[in-house]
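There is one chain below, alone, in structure tokens, taken in the form predicted alone.
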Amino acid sequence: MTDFTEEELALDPGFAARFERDKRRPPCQLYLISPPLIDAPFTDRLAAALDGGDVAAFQLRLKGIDDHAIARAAEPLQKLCADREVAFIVNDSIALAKRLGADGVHLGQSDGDPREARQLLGPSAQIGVTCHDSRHLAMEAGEAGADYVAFGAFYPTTTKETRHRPEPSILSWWVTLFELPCVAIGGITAANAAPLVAAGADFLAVSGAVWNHAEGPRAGVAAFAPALARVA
């Protein structure tokens, strides 16, 4: 399965635009994410994003800081999240989500294997794994154990430096021929979202559209409700 060319698994960007989705599929999630930077306060601002709707997980993804700084930060986070059963996932470091029993780790292409995430965290942790535009990767990720796969950046965003940009129809194809849940991630807003979900996506992931939100957190989950409620 992994020799496949990425032109031989290319489909047609209109692809999407004829997906059905399986009634079968549980709808699409929220996937939030933090900015990249958190202070003290920032646990009542993550309490008043929960409260604006369904979250299915939250990503403690800080840059520039060392690990015993994370795990100061993450402890009423986490907290916070297994109260309000919201799966704690950490970013890029499989050692940390070990150090701090996190619900699971998500892994970048030079972050480490799924393998050796299983091997680490346990057959309970939700291992993701970022796979770009690419459904080579995505399949290899699939076979390696890795618990969902994120396709993008769908959008411009200012989040992290992006090189990949694909269509919809990734999603659309994905979910079609795999069980595996999918999330959309990059530049993802109340506004365009909705083509994501109608695509196929089992989970937004959203970060700078709820922290940045002109009324707060709190609203910027509950903008989403229209899209999520959009029956593909």
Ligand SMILES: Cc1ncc(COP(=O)(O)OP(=O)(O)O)c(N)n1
Second form
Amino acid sequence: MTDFTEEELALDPGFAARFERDKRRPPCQLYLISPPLIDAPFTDRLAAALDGGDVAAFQLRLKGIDDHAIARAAEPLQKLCADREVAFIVNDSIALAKRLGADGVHLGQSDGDPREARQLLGPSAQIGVTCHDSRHLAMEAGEAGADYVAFGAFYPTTTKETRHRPEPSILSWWVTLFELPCVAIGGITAANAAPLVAAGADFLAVSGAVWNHAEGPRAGVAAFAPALARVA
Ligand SMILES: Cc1ncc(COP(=O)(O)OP(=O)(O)O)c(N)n1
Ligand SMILES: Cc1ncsc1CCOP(=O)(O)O
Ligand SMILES: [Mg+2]
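Let's see the other form, the form predicted together with the ligand, since the form predicted alone is already up.
Let's see the whole complex now, leading with the same chain.
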């Protein structure tokens, strides 16, 4: 344990604990979520977003269309992600993730069992689970073999109707107790991300703030760079 001056600890009693925690965990990274509907030029928009800065993962989250249509849309996006070494995650469907040979799948509480996903997708698949604002669901997901747990929605969002509004402290609680990475999601922007990063989020999952950025998706991703640096 590093020694801190009494002055430092008096100013901020949590400083030493956060310092030790952050030494153990890699910096917070961006997890980009697609818009719920896309059109053909979207591949160019994704390329622009990935030009804007480091993105750890891209989730194809298309709503209201069937798996065949999603599979067609996925092809150029998956190739782009492979070229840029960005993990390609499929939302909702274990079967579609298998069919596409995706790097992983994100499962909501009604989207299937992480154990079944592991069996079908194998040991190297990244399996994520929505845990809303629930410590219990997160521990269950961890026991079921998830590779990350996702908490949210932290802020109001128009991308999805949401019913749960966790406090950032659920992230600090999680990272204090568990090594498994945690994702923060829901209405996150470059302007409101700091408390989530400070609380210990390993990933910020972001959609609207990137795709609806006034200066385009490249600027949308670039805007997150200052917020992603953990401030102890
Ligand atoms: C990273 C991440 N976290 C949460 C969700 C939400 O999943 P779910 O609750 O199944 O809702 P839909 O996204 O399917 O509408 C997510 N997709 N990704
Ligand atoms: C998929 C999802 N799950 C909880 S909030 C949300 C929407 C995320 O998109 P945005 O970053 O635009 O709020
Ligand atoms: Mg889902």
